[in-house]
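Have a look below at one chain only, the form predicted on its own, in structure tokens format.
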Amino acid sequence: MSTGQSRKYKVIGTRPVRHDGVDKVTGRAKYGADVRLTGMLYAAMLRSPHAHARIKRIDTSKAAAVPGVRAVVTSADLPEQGDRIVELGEGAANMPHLSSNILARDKVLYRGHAVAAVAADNIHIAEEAVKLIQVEYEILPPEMDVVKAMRSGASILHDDLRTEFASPSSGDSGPTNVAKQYLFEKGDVAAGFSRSEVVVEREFDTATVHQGYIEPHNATALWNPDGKITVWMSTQGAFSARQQTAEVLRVPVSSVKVVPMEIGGGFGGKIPIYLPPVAAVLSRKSGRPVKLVMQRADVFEATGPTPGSHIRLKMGVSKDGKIQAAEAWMAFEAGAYPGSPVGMACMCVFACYDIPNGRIEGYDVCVNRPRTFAYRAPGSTHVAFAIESVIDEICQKIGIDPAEFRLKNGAREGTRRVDGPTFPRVGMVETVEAIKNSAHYRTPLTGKNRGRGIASGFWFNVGLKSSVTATVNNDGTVSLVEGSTDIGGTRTSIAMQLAETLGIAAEDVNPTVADTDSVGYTDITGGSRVTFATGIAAVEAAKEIQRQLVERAALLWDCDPKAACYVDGGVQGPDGKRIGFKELAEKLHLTGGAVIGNGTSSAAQQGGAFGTHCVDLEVDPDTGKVQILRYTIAQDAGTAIHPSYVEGQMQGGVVQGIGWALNEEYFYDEQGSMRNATFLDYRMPTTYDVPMIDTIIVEVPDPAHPYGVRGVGEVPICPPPAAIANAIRAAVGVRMRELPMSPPRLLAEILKAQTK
């Protein structure tokens, strides 16, 4: 169900077949395991089996005397990289932290951290070689609670970190595991806490939780004798591959060559790079491709999973239900290197809603665990089931709907956040609209143990740098070359946009991913931008594209080009001359040549986007155990181009907060190994575990996008966990702030209140 203006365009709106979809469907899709080169050898890693251990020795000898093997590396066969903070357009990266845990160099800070590397003939002799390299630790306690790691006494990861504080701070406070503290503040909160007559104060903790995509990590190889790397492999960033290896490997950007291949879910978890650097070394060292794959188990103890969360939060109202303050704070796990997304949680905690008054301080912590990186929204997640369950209980206190409570406080065009940005024409009122209005919610819910939530998120969105070119070929067909990785069928919405702005078909457009060094530089598939941003540069291309074809065109007609116009799919002349774009395109080799439309998008920025979703459920009070019932997802779309996608992202997002919230957790032993590393343990949802999830697209245009788009990807993530607790609240009185609610943590909880 779609509410919103799309209709108005010709091919924005419409739902074409995917472009890929035939080589997807019949299998023939190059993924990064299917890489097939001559003489090409066969990785394996070796593991730390210790969260936290000094390497006092590395003795590979074994090893390499293996019959097959033919290079081994450490640490030590990488560059050094000395004090170096890195930029790589998406964010900044410290490379001696990212450099070791490629490889570690002198301890290890997490089970399942990479020691060393061996290639050989086949993957069965890489296997047994790496158990012969022997490794001497001195084993250290692990910290693997982000709240102990803070306190003093805590075991030190990182013996020179500092905490970055968000004011000056007096003096060095010696060796610590906080590496960041955030601080935000709008108005006078206490005044609007002293103004307010309902006051709620919870304390919330959310798990460690992966991705879970299904294809893992991988990289292949080739350092040619001429310097030349090239490296294939899944990633969401081909560029921003390039650079991470070009800088772990102390090389010139342009002496690495990335060839994306076809990608089995990223969700954020597939932008860092672990593989590449090591597979190129033993490439160098072999003489030979080297391919290096992750088992599952590695993808879990050694990729990064969103990090868990402890978090304060404060929020003051009046009895009409207007907010009046509210302050947070929050404590994000980092794992083992700094970096943890509770910079975009400080963003996204109260972006909702207009506050007045508000304050917050967040703090990025190291611990034992795997360095964490982004999964769909990163940090907005764990902040929205800290805030829309505050909010619940609010709403309960005062007697007010909660609909009419975030219609009455929701953020507008013109409301300030308390991080600071003033919101442009943004949807938030209007998705709890749509879901006010909704046959689901306004259907009454009866039965036993049955409850129904509902609760908002919010994701800023980003922009960004994209490029592509189109090529106009003489059959009327246009080659669309972009660099931006296709995870959820944005080479589809990019050539509809071509396509929309060119006044032709969607299926005359042929998209294409590209490696580093054919298509201008590409950030990462991420952060919702690749709709919005790449979609810009597709525009700006399809208009390069109409400005030579009115050219062309008017060499034909012995005019002057200024006498003639793009119109609908063609050049439109003087006294009433047309010619459509399919028969220009047939002359073109009689006015010069080929015609080549390139765009870029580089200064555009997303106005953020919105969600409110519905849950009804149903819990069994002698196990726990939570059935979702019926689920609804209303969420601003800005202009939906490919509606199917738009819902398919929608319903993906929504199952993935659905098992984060019931189910979902890394599972710690008290020496730091994860206990569940394999799918069969660790719990994600299934067809059994989900109804089936009603869409509703709103359609509140971005003013920053020539279509109005808005990306579409993150939000869905964000309310599912929220409104799950609301709705067990509702079903057996019972408040849950600790995800996952898992059925033993859920049953404690119904059997303590029964005592009370």
Contents of the next structure:
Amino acid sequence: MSTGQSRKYKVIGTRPVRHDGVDKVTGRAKYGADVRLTGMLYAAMLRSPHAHARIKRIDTSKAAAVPGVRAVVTSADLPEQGDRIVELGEGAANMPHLSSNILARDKVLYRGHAVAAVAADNIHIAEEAVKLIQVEYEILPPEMDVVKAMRSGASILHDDLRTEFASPSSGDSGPTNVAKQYLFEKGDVAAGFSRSEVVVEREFDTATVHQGYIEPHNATALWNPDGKITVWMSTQGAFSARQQTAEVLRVPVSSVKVVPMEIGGGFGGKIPIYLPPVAAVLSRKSGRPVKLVMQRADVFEATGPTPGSHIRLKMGVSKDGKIQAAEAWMAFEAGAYPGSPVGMACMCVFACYDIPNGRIEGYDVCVNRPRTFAYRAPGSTHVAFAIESVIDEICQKIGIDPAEFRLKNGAREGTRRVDGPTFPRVGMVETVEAIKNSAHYRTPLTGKNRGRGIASGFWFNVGLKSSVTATVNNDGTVSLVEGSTDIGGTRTSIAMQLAETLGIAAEDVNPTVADTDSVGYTDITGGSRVTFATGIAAVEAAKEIQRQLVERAALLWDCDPKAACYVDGGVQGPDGKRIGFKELAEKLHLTGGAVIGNGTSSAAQQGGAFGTHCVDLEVDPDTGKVQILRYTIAQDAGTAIHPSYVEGQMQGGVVQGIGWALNEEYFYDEQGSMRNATFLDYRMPTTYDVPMIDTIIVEVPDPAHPYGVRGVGEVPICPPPAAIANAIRAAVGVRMRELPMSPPRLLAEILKAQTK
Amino acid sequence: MSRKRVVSATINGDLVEFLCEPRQTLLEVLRNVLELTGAKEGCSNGNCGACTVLMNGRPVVSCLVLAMEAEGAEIRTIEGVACGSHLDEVQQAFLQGAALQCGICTPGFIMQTEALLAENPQPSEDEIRFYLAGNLCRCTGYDKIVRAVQSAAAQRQQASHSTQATR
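The form predicted on its own done, now the form predicted in complex with the partner chain:
The next block holds the full complex; its first chain is the one shown before.
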């Protein structure tokens, strides 16, 4: 369903079959683990059994002596990094941290931390040889809890870590696990609270959760004797992977070529690299290509989950339901090395609302868990759970409809966020209106132990840099080469924008995702940026093609190019002359050869994405199990290029959010070992756990994009935990303030409420 | 290390002989020996369903089947679903219905759906959701997958009715 305009476009808004679809339903599409090269070796890794320990000694001699073993590496085979910080396009990386996360140097900082690797003739030999590597550890106490890790006397992960305070402080405060403090303030918070009739302050905890992509990380590398390194891998960003690999190996970036294979899900988790430098060094040592694929347990134990968090949130509202002041304090697990998304969480927490007086304080805290990385709207889901729960409680207290409250306080064009920026045209209130007017919200929910909840969410959406090259073929089609790896149908959403601009069919564009030697620099597929930013690049390329085709037509007509223009899929000239795109394409050889359009995008800033969700559920009061009965998501997509894939992003995000809300969490024992590192015990939603997810695409075009696109990938994961918590309150009267709201936790709260 | 043995099986209609070690799984042999990489390895312990193939008509997670167990069996993989260049109804429905995003789970879902529709040509939504609950998808939220299965079932029903009508 779309509330958008009538048919303004020919291609945009239609639902063509995706260009890579046939390959993916026939099993022909080649993913990272499907790579096979002549003479290829298979590698396995040795990982730390301890959550926190000093490495005293590593002896690889027995492993190296196994017949069929061709190379063994440890961190001693990776170059020293010194104290370098490197800009990676989407953020800076601390090189010693990045390198020692790939192969541990003096310490292991989480269970599963990579220590050594073996390449052998087959995977079985490699796995057996790895077991023969002897490592002597000095075991240290693990620090697993984010709040405890902040206290003095906590076990310290990095002796050289000092807190980077929001305002410069004097003197050395000594070793700490607190890497960074964030602080944002707006207005007069104390005065705002004193003007408030209702003030609610609550604390929330959220568990560590994983992106849960089905395809494990992989890399196949060949280090040629000429110094050229080729890496075939699944990655969200070939250029980012290239630069990270080059920086870790300390070789020029141009000596590394990354070939992005099809990628089996990422959600942020395939932006960092773990394997390419290891595979590359094994290749250099063995003289053969080396393939390295993670096991599922390694993916859970050693690749970036999204952090657990502790959040305290306070909000004051006047009797008429206007927010007067709000305050948030939060601590996020960074994992083994600094870098949690707490800064982004600070910027998201109050973004849905017009808050005159606000204060936000956040802390990035190291704990003995894997280094956390981005997961779909990183940080925003955590804080949406907190603020949307507090708002629901306020609505209950002052007796206002929660949709009405959001309409009254929702962010609009011109609203200034607590962290500074002012919103351009955004669609927050439109998504609330869409829910309020939906058949779902207008149908009363009946039945025992059933409840309805709503919640909203925000994500920035980023722009960053993209490149494409489009070549016109003689048969009237266009080959489109792009640098954005395609995780969910973006070949098609980009091709459709090129087709729209040229006035041709989507099927007449043949998109290809290219390696880093074959296309211009392109940032990661992440931040909900590809359909927006790579789309802009495709529109630019199409305009360049238009310009050249006008020149070609003018040549045919022997007229001034200024007298001709590109309209409706063809060139129009003087005296009513017109030549269609296909006809002109057939004449390329006669008019000067190839027509190639390049397009780049670099500076565009997205306006931001909002969504509002409504859920009906039923609680089994005897077990604490929650059954989702009905779910509706309304989201501002700006302009939906391919509505099916927009809906798909919305539905997929919602179901990930349902998993986060109800079941998913890392269970650690006291020694810091994860006890549920399998898909059986780390319980992600299955088909049987969820109903159909109804979608309402709201279209408030983003002025920063030629067709009004807003990124849609991330924001749908933000509201579900809060919407579900609010619905549970409506169903059984208990407020859940800890994620996941799993049966044992919910049952305990129900029993507590009954004994009161 | 144990000695390799010869195993014969019918794979996608062709009689195939391959060498394997006792410890090798059917998945490993399909992917690394027979170069049928359509079956995907997501977890190697039977929890994700990405490696689902049909063995004597029944869906199995090939990571939990030893290659030696395939002796004499009829195996059907994703590579054997399309007839020449004609996609079957399930593949068509997944394409038309945008029932895939990254696509890594798609071969497993299609094989499981083939088994479902062979067993139960007109499944209800609940029956579809129950039958596919062993296949994990992290991208789609399952909505479009379930709809694609419904659509494939309807297509197949229609096709069999029209075949009967012309008889």
